[in-house]
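For reference, the chain that follows is the form predicted on its own, supplied as structure tokens.
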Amino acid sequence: MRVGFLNINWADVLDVFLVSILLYQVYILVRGSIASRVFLGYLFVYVFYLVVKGLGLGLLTAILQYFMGVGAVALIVIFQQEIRRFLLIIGKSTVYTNNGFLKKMMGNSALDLKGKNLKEIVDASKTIAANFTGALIVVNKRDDLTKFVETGELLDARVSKPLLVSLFNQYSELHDGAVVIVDGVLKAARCVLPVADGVDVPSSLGFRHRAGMGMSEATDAIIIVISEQTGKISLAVEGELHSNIPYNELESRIEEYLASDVQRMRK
């Protein structure tokens, strides 16, 4: 097909369509941040470079081409958090992570909720909330949390209400950071979690809630966030924060999320 002086075929249309989707997804990731201005500025320079190259301006093309090469390296440094987030999104949507048969072959920690001592975790969360001491409790689902466990103090202890309550006591040396529970074992305390800093994160959220959201973006774990100021319990799941969870719904919500893959496998 010929449009003016351009020859366009189906491959060109597909190419433009895919590039448009890619640019839109990149914009979604960086919008609202300082990085978005850098991205738009770089995009403008690139379009200008294409126009100059099309007009055959050799010297200006060479200068801009050198700038684009150096700029690509700079973009990797500037957008390292956005690139990481983009790759996490792709990783979570791959065939492997969504294939029920493969997950069954590899095993799923949600198959045995009793082994997770869920009642102990819930009872401890209620006590901590009533005491207004604040807490971050990470409960794994399927993803490997080893790198987060290694940032804290290794415990490898049996999960119990007294232990969790004592760990988050304000006089405990381990009350800062998060507790990570893997397959019913309290692996470590005072762990460092990634902090969510996207445009969708409300500015009113404190560091503890941002850490819960960041961890839920990076992994499929469910994070119990207890506010030190209000005593309210929130759940961070898949990058979203569900605030002010009633006590009588806490256990059922955690159990429902941890068992969700099992339900999909049985359908």
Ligand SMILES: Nc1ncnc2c1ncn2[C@@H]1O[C@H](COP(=O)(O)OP(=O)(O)OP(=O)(O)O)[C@@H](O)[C@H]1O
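If you superpose the two forms and keep the largest set of C-alpha atoms that fall within 1.5 Å, you have the rigid core. Residue numbers count along the first chain shown, from 1. In this text the structure is predicted, and so the values were computed from the model without any measurement. What changes on going to the form predicted together with this ligand:
Superposition on the rigid core between the two forms places the CA atom of residue 15 2 Å or more away from its counterpart.
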Given for the second form:
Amino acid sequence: MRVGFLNINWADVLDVFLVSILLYQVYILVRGSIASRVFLGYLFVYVFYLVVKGLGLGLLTAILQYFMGVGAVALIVIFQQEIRRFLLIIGKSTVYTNNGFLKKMMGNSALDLKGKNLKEIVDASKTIAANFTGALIVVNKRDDLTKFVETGELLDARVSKPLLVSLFNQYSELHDGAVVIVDGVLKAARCVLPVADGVDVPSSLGFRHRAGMGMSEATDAIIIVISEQTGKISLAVEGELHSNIPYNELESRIEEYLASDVQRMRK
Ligand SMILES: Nc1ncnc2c1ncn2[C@@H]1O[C@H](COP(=O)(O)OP(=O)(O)OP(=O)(O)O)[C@@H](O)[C@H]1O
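If the structure you just shared is the form predicted on its own, then what does the corresponding form predicted together with this ligand look like?
Next comes the full complex, and the chain you just saw is listed first.
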């Protein structure tokens, strides 16, 4: 097909379409952050480079080319968080979640809720919340949580309500940080979780809630966050915080998420 002086074929249309999607995703990731200004600056230099090259200004082209090369490495360093998030989103929302065969190959244990001791976890959460005690409880789905378990005090204990309630008691030496539960086994307490720091995180949120969100961004685990100040229970899933979950919905919401293939939790 000919448009004016341009010769366009289907591959060009597909190319432009894919680049638009890619640029849009990059824009969504960096929107509002300092990184977005760096990204725009780099884009501007690149367009300038193309113009200079088109005009045949050899020396300036060579200087800009060198600058762009060094800049590309700098971009990887500056955008490491965004790149990590981007790859996580791709990894989680495409191949693994949509491909039944891969899911079977990688194990389906998260869909089997037997042995997860959810009742104990839910009962403990309600008691902790009613006492206005802060808590952070990570319950695994499919992802391996070993590297987070290793940041805390290893326990390897069977999950029970009394154990959870006493761990988060303010006089317990292990009450700080998060408890990580893997397939019904309380692997460790006082674990350190990654803190969410994106633009979507409301500035009013404290660090317990940010750590819950950060962990749900980095893995497919569900995180129960109990506020010491308000006694409210929130659930963090896929980087989103679902606040003030009613007691009577807590178990079903957790079960629904852990048992299903869907990434999102109902509002
Ligand atoms: N990165 C982290 N990993 C694990 N636990 C954390 C992390 N950051 C904070 N916490 C826990 O959160 C507690 C501090 O909570 P903070 O009051 O700042 O948060 P909050 O979201 O306002 O919660 P609350 O509503 O209970 O006050 C710490 O004492 C610690 O137990």
